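Single chain ahead, by itself, as structure tokens, in the form predicted on its own.
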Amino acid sequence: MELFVNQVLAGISTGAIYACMALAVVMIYQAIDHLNFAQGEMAMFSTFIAYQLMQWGVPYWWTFPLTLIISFAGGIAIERALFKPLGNAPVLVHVAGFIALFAILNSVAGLTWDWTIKQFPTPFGNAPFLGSQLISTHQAGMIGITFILLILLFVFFRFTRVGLAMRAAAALPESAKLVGINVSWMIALGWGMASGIGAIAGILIAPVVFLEPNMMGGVLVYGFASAVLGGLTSPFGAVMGGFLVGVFENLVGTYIPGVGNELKLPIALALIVTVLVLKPGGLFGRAYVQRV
């Protein structure tokens, strides 16, 4: 029993990484109905901006809000410059745009800050959390910030006029236009928020995986998996999906003989496929109803 509890705790700490990225993935999906394959690179680039600010002597707790503001503005700029002109283009054109953005951000980051691995500071420290060797204070801080983000998003989308307008623009864009909602700018705002959330994810993940241009590759795959498992229409589902994937892969690696780290992802993806066959909208996503 003790082994089981320890592995669940370790899985939750890993799942916090996936949950942060899944939350950013869902935000853009709700805005444009597409998965952003460059989401990880956007988060990585924002983390390098934070790193550069600290290299210039800006304190950590000033760097954090400054990076969020820059990332928010950058997300809106990317949507306005690249994806707004592609609004009515076929899906494959959007995919090509995401791949181009991925390559551009990765290359620019490598050329600007080089490809060497860099250490990134954490404000929480890395001591054992409450005496447990399985969760550090940084990982506990990640879990706490993830839930704080979730609560803030819930309040924003449920109780603010802008949040309600964004929900309307995402769900029924034509009807939203009829009541005076600027759907185009709601989409841009969704990009900005997703970019800001991605920046938080990158800043929290960098002390664990270290900072370099390819740091988000594996994390993004797990972030996609978590978002799909929890439901692409639900920020709460994305976070829960992240924790579920983290716990599941940890338990599989512990209790199924012969499963090493290289097999954890295929097994987790097999679980996701199974869930989607039974519930296509994900565990917490809403069902799609289409009139014919």
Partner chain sequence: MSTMLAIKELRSYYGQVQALHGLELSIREGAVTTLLGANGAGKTTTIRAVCNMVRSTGSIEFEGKSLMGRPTESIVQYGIAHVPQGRGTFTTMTVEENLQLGAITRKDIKAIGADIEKMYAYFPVLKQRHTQQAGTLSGGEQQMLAVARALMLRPRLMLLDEPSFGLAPLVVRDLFGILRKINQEDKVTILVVEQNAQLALELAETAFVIETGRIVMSGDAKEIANNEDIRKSYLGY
Second form
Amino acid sequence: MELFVNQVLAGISTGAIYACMALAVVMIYQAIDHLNFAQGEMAMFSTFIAYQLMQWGVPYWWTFPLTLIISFAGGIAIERALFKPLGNAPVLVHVAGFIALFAILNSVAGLTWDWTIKQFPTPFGNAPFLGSQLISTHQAGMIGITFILLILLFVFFRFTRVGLAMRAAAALPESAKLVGINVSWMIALGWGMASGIGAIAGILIAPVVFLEPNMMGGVLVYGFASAVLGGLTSPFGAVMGGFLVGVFENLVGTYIPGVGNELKLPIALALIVTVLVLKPGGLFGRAYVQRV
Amino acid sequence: MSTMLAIKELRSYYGQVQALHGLELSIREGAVTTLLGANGAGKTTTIRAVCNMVRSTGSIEFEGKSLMGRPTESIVQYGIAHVPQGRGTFTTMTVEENLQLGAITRKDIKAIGADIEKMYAYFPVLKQRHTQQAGTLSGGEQQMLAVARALMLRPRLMLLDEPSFGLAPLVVRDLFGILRKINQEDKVTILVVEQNAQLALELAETAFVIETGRIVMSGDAKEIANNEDIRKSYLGY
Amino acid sequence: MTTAHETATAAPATGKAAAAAAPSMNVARAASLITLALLLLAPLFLKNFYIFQMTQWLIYAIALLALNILTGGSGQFSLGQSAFYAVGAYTAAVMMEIMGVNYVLTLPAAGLICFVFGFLFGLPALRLSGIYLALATFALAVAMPQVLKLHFFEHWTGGVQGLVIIKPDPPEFIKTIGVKMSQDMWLYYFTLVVGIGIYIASVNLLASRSGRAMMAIRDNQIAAAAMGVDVPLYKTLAFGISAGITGVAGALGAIAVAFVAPDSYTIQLAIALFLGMVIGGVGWLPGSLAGAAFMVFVPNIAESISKGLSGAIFGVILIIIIFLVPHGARQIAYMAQHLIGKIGKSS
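Can you switch from the form predicted on its own and show the form predicted together with its partner chain instead?
Entire complex below, previous chain first.
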């Protein structure tokens, strides 16, 4: 029983990483209606920007907002420069664009900051949290920040006019234009916000997985999976999906014999696919009804 | 009364296909005008052209200012509200959020709450359902929501695309009664595009009849309604 | 979620192109004959290494053909093609090295096994579309290398090390008619013959009743069902056929490279195939050749420009292509046809 509780706790702490990334995934999905395969690399790049600022001697608590602003602007710039001109091109072409962006960011980061792994500081410290060896203060802090972000996003989308306009633009662009919403800029804003949330995720994740150009590869896969499991339309679902995937992955590794680190991911993905087959909208998402 | 909207020499295209062939139409301020015609005559295209949702040439002037080439989202700045065909309901949002979206460009945020209450007075059913997802509303209720959403702009001109489509006759009567009230009490100029000619002619003062992309007849709504030849050859009742 | 079918249906056809249809039919026929002649003659003037690369190119083209049938034909999206490719490759390797079967016979076996595998995978995938199907197929692609590494199968698969295959020699009759041919050149022509066969079969499939049923599903699933198309059957069938052809490509790949290992068939292969499809033009079968050329040559070009920044250069080339021709090689073909049609008319 104690083993079980411990593994659940450990799962929650890795789940926090996934939850954080899943939130960024849902954010972009709300804005552009697809998944951005380059999102992990954008987060990685933002984290390197934070690293660079600190190397230049900027204190941590200044680095954080500065990175956020740079990432926000960067996200908007990428949308304006690359994806707005693609405009009405088919979805699959946009996906190819994401892959191109992935390759570029990964390669440029590798050349600029090289491929060695780097320590990244945490503001929360790495002491055991409340005496538990399984969750460090950093991971507890990360869970806290994930929930604060979730609440902020909820308030933004539910109670602000810009949030309402963004939702409308994503749901029904043509009607949104008729009530006077500038749909094109709402999409850019969505990119900016997703990029900013990605930066926060990267900064929180880097102390755990260490900073290097490929740090987000695995995390993004889990982030996608979590978001899809929770329901792509629901930020709350995405966060819950993150924790569920983390816990499940840990339990599978502990209780099913012969499952090394390598098989954890396929099994987790298989479970998610099973859930989707049974409940296609995700656990917390809206069922999607199609009209002919 | 002065001319509010003047359309001249309007030609619109879907890809290579020309849908309007030099259409001319004008709307007087404060009036209810109707544009009648059969399926595929170009009614919807005409009001979509006003909002720049279809590629067009010619001239469209609103109170002397050209609307040609203006992005769709900027049309509301002139006080023009468009109730699209199929109602354009934001189905995943609540009724109240739909109403707020109608006022999304307004600067007088404080007055919006009062306007929402006013809409609930016009359409009591919307008040009952204000926290429901709009997609769960019936067709008639969604049409009322669409009209209410357009009114939230406090428009000077309202464009309605087949508001009677798919609604039960009694519901249509109610809706047209409210449109008359909006026109008289709130001084909103209305252009209503309709296939249901009989009803539209009762509501409107001026009528235009469109056929294959051209206006073939225009004049006083009552005269057109009383002229049996026109009714039989163009309006089919 | 907008699905893949938009891509497939959004061919940049115009009224004028239709008017030029008669001469352009001849243009298309001439183009295919020229391509065929080039494919037949080129190896005679090339070194073995380049012949090997051309074989690889043809093999990827076959795999892209398979993906085009799935996405372009039935509107389903797959990031899991690398898994089918791997199963085909391992089928060939195990049959040749462990059971001692002739390499020619491994192709139908690989095709059949992958067809069944794809068909079975298509059953649960029926419930999924768009992003969800992408995730499910992605899971398959991620799982495959790990499954191939399992201890349980090591006796057959060789585990992490993989299996080495002996490259087949050209058959005796070629020597007896007095032609000297290298292994690579023989494999090239062998692949070419298999590829042409699959291409012709695919064209006929898409033009058949079944092909029309699939395309009806792609364009509007509910309407197709209402017309009496057995939607679940044709969707799973599309998955099965696509997987089967991919399996044949995988088997050819294993024979040509003379080696299989789990890490040759990662998600990167699936992503490369996806990009190849977009570059070739979704749903346009001849585009498979262009897409495969992109897969084989562009990474090399990027590498030769700058080793350190090869990823970035690859990305930039990709972006330039999708900006210039968002519909891929298909769009270029349309423009060329249009142009030739115009010249033909004015002269």
